[in-house]
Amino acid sequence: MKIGAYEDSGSARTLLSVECLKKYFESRSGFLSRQVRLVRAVDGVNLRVFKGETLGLVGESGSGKSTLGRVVIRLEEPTEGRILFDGRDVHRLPKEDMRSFRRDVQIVFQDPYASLNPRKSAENIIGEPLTVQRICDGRERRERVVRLMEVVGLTPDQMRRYPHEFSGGQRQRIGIARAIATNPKLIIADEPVSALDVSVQAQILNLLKDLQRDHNLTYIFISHDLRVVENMSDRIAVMYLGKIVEVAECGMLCGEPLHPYTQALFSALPVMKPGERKERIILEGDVPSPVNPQAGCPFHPRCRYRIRVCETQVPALTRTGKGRSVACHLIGNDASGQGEEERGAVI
């Protein structure tokens, strides 16, 4: 897929813009204490996922990751921003409208077997947006349930059991076929292999592929697994501290990360070929608190990099190239031409 000509293409291929989005949540102190603090777990994200691509989320826990998903679909409501899906703002939609929003959207949750029902059968669990969304129902929805789990990789004859009586892959599947059912658009894959085994995760991933081919999705595929990530995605954005510090195409940025936080990440991963040696650089210190983030670039008091400018000033997100932008002082506009106006762009 060849990403550089969505950005050539502008708002045409776009089908979701996170426009200056912010989540904090609230937390206190102590359990009778009454000072509220406010946890910045996102904290003003700009990005634009384009029609039919995989778009990559990866970062360190506590990143943000999860939480940026959930906000996206509406599970959580942001504190600030906007939030455009095929043009229009999701938090202005009339009630009908929302209704196809919620089926243009759908998620696949990490865990296959917390977000199955347990006093429903498959059939039911992959059956209620048919009922929900006013799809269809009765026989022809048992007909189109069959359909599904077929087309996931299950038996008819499995419609009838209940979560418990399947493993952890088949429950995925349910997931997975009962966030297809309404034909969505986008769907958001919060980790959804990483609490399978490493034999089954390959057939869950191949499935999701096979599923985006046959059906046209849009994927934002949330991981904090780089090889999953790498295999999967066409572009990746890097999160830290509620921030995008990187986005790029897949193999730009696994080949060459600009960003010291995303080269510290990559580092880490293991050497695939014999005698290949790569530099391993170690983070020191902790993550800052999202209660408390200090002033300046939220990376600067773990960077090896930093200078005077990292501790006084948040760096924003900037276009270095075609399908590129990192939020960091040192990497500025002059390596690609830009001007000052690509600040803080959606890209």
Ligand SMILES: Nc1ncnc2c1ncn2[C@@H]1O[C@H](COP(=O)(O)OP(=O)(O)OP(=O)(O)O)[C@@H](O)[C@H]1O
Second form
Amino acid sequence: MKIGAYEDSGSARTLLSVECLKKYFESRSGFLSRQVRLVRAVDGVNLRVFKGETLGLVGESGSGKSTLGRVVIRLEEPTEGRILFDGRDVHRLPKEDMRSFRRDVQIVFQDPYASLNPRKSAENIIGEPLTVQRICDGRERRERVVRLMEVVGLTPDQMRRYPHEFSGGQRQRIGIARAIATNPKLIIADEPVSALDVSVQAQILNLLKDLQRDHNLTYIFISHDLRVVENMSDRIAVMYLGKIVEVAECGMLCGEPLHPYTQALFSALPVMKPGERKERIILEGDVPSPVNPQAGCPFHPRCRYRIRVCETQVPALTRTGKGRSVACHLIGNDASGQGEEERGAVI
Amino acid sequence: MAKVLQVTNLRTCFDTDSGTVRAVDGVDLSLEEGETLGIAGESGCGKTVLALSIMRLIPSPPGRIASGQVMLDGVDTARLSDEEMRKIRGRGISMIFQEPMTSLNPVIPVGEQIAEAVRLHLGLSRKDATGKAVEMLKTVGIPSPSERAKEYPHQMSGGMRQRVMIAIALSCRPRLMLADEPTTALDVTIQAQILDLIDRLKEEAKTSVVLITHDLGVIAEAAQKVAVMYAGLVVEYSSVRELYYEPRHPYTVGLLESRPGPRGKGARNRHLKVIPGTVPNLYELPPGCPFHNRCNVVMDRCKMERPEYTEISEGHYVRCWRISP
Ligand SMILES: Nc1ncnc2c1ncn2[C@@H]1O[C@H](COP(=O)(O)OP(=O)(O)OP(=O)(O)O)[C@@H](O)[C@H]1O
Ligand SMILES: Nc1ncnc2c1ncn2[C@@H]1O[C@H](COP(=O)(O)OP(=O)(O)OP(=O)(O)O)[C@@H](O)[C@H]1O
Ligand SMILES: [Mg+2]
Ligand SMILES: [Mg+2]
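Could the form predicted in complex with this ligand be given as well, to go with the form predicted alone?
Then the entire complex follows, led off by the chain already shown.
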């Protein structure tokens, strides 16, 4: 596929660029089975992330959000395609650049219980990247840890405590302090509040907002909670079965979703207004599996607007107007004046 | 109208090595025919224990119902024999559990499991029950139901398993259905399907529903009454409309305000309102009101005395010294 037709805002603003990315896993159907099946976790993703923005990534369970994040920070090798960070191919970095990449890109995980080493003190968990990246050690490291703990709203006298002595929200603060320890440019936040008590989620979201403002951070914010993503993001990308089906500025996407799947997603969202029952689009069927996907548009088996071509051809992510791209035959074929050369646009 | 469920001053404790946990600590609730009662509250506040107490399914030891009364259709369940209670659990009340995998038998095809329930409770023949099972699978929206009936639970997705559970629960047309986080593990589009289903079948069988969830949005859509729980207590109970438009308890107010809503411009840069602090550990609850150390309108009295459960307007109950001194 041709990559072109970038937004004219230009590549100077681009921090991360994901190009035709595929990540397939092999999975065996049973313990004894020889049959190996291919899981197309990420299946041809094009995406750009601009400096200083928050890009929200939403989609149902298994749609490939975490896998995409893991490939970006090099926890996984891509099957195909490439990722450019600050213009350089992440998976082909020379050794010395690798070190700075590890510093620049960090991840915050969903489960603050599982993601922290239970045998390490808060000080060691937060300070570890500083030692590993040979940024500082000893007394200097301790001073840095103290400051980091203050920044994320922990008290430094809790430094010698172990993860089990902290609440879920505090553990997530430790995870965030560790992630910002190396002064990163990009943080991938993979469901950072999903495991937290509802009354604690807002505290962590506010912390992420403050850090972004104070440290000029760029976020990829992964969540299945649309309300949270809507509140946090500048732009939102919607994933379905390993593909991006729509990406647009937050207000546009939430106010007027175009892709039939995005529409269903927003209509399924409960509103907090008792008595004001809205019409819901109830999708037929289940989320299909990324193993041996059907031909055509990944969404066509559940789509109420499907036409012939949807069953045979995969629609390309196509720019439909300023700040929005959609992968849908019905919308792509719309007489919006966008020519064929716009196809495959990455925004 | 007859009260299908009436819970009075219910207390359920667990005696553990590190002390006694008062998981449900004096709960009053009631539910009328055909209504849905939403129970909201954060992890560990006692929602599941409350549901299990109503079903008389608390594992004992370590658990015990320390006091209180559960009336089903005017009958005090404490007066029933185990045998009678078992009958009620089949025909009168059904429960949908948080994780359907734990309550489905992994080595029996799902169709047979539904048929078994139908046979027991409706007294159908084996053949008729099998037919009814397929019909139920179809009703709950499972495609190609006669083939699917032969599958085992692990061959189905979470959403499908949850629908099988609902099929079992509803094939007996229960008076009361307790649904414990029936959609929490599911995607929103599947959640919409399940809620739609509960609603439809509720209309058909006039079943009353207790819907447990931490998602206030789900309750706003699906319920008529709502109880907000905090640390083993119901802190506010009223009609859904009144609770959402005129919440009174500071915890309810905080929860509603801190939830990100549809945003206006610039929301990314604006702070969300927060409830400071964290949910207390039930082993070391502060004296007085369990919410007092996070409350923005706390008074001295709140630190000493537990607030009483008071009716502040018709059908609206609050546990707060500020609201009802
Ligand atoms: N290491 C692996 N081996 C085999 N399959 C995998 C592996 N990692 C992920 N998958 C599969 O890839 C698909 C995408 O998974 P991924 O975790 O990226 O989804 P997700 O969108 O993050 O979902 P969730 O919302 O549940 O976190 C799933 O079908 C998953 O089972
Ligand atoms: N078998 C048990 N032994 C000891 N304590 C228990 C037991 N079961 C529950 N508890 C305690 O009772 C309290 C209430 O638990 P419950 O499962 O009702 O919470 P919940 O509101 O359903 O939470 P969640 O939203 O996480 O499901 C918790 O503090 C829990 O630790
Ligand atoms: Mg994930
Ligand atoms: Mg529970």
